[in-house]
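A lone chain, given as structure tokens: the form predicted alone.
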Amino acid sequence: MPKLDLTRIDRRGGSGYPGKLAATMQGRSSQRLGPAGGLTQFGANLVRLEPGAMSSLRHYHMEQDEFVMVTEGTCTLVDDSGEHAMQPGDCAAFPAGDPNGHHLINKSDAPAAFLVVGTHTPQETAYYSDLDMMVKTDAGGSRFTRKDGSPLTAAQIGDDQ
């Protein structure tokens, strides 16, 4: 495969989180760099943070191992046992798992990214630290629960009613 053209691959913003939790994401975009390579049995994603942005809510996964790198600016990792500051170079590994909620917060005044790595599984489970929920996914797509697998409220996911 030659070397990949990233002013040739989209970049994406946004989530698929529910309700207003989506909100949470702005100034974060990535290029999917897998797929663009023609890869298929791990991710690898280039992620960029603009200031005071975040890379998702504090999570971890069940069946899927996740690595991070630190390429450009500086990432602030929070994770359960505190803060730690990422500088490019800097990595970070997340075995399948381990329940270990983390996410990377551009603290900075100037823009941040970092290149993650993870497994490709037919399902995953994620539960979210911070919040009553969790996400199963397989080849039917993303369902948002609460933890338990009942549904999760409006309140919950910011949505106004």
Second form
There are 2 protein chains.
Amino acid sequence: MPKLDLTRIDRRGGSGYPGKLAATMQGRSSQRLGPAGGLTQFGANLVRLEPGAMSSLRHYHMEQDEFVMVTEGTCTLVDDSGEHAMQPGDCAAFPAGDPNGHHLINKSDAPAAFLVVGTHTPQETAYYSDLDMMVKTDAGGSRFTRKDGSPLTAAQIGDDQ
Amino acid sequence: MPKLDLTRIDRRGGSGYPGKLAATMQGRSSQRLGPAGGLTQFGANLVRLEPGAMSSLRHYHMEQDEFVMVTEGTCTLVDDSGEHAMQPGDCAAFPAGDPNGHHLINKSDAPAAFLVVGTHTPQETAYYSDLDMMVKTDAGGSRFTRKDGSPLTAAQIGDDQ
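Got the form predicted alone; could you also share the form predicted together with another copy of the chain?
Full assembly next; the chain just shown is listed first.
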């Protein structure tokens, strides 16, 4: 039925980031509401951030529009222009191709949460603002490289990969 | 900047429905957050319903996924299976082509609001569940007809059109 039972939708932690970068996602978990509701054209994830956690490494998308609404607690939006506190009901929009890297950090001492919507596209490229890293995603999966396409360095991903 | 100032985004009432059907949208108003944030791939509207108001006539989309999250008050989701109360944080998903007509009604005595996201597509057809009416939308605008494509009847749209 269209109304979603959020208590029955898996909450996943972890990270797809390579090597030691995966640890930066500690305290972040997400429920994928879109597929739970049968949607295929865009994703709608309900993301929970424990104190100190971040939504992602700061990045921007080349192909996919992105929209967020904070639903609980206080999130700090970090983008090229600085830090912006966001309370429940506050929204932000990130048009595809706008090279203003962004992420949300929970700098408070209470849990925070937000809804994030992003278009599904056959291919995607995202660039990370604070690292020499990009990711290309298609039906075959995601490939993380340096921005010139060469392999990530040992210094970037550590000894655990 | 990505964070949206909701106090600066126009709130629009009114309706595109033909003739007397437009009056059914009284008490509904909406802010178009997507274009305000430069998004083109999907719409993100913050809709306010005064007591007694409804989101739309009950309908379903053939081409566009739709997702809602209630943000304030209590909305009643009406679909083919009946009525479902939705509180802030409750979500519902409506995949393109699923012929389960739906709308939200504010049956409470306080204002209610919800966020609705819908894909932008070059063409769209939507069918109205409780009327012999459909609408086809493309770059040229929207055309409301009976479900067989013939003009709406005077009984449907009244004397004011």
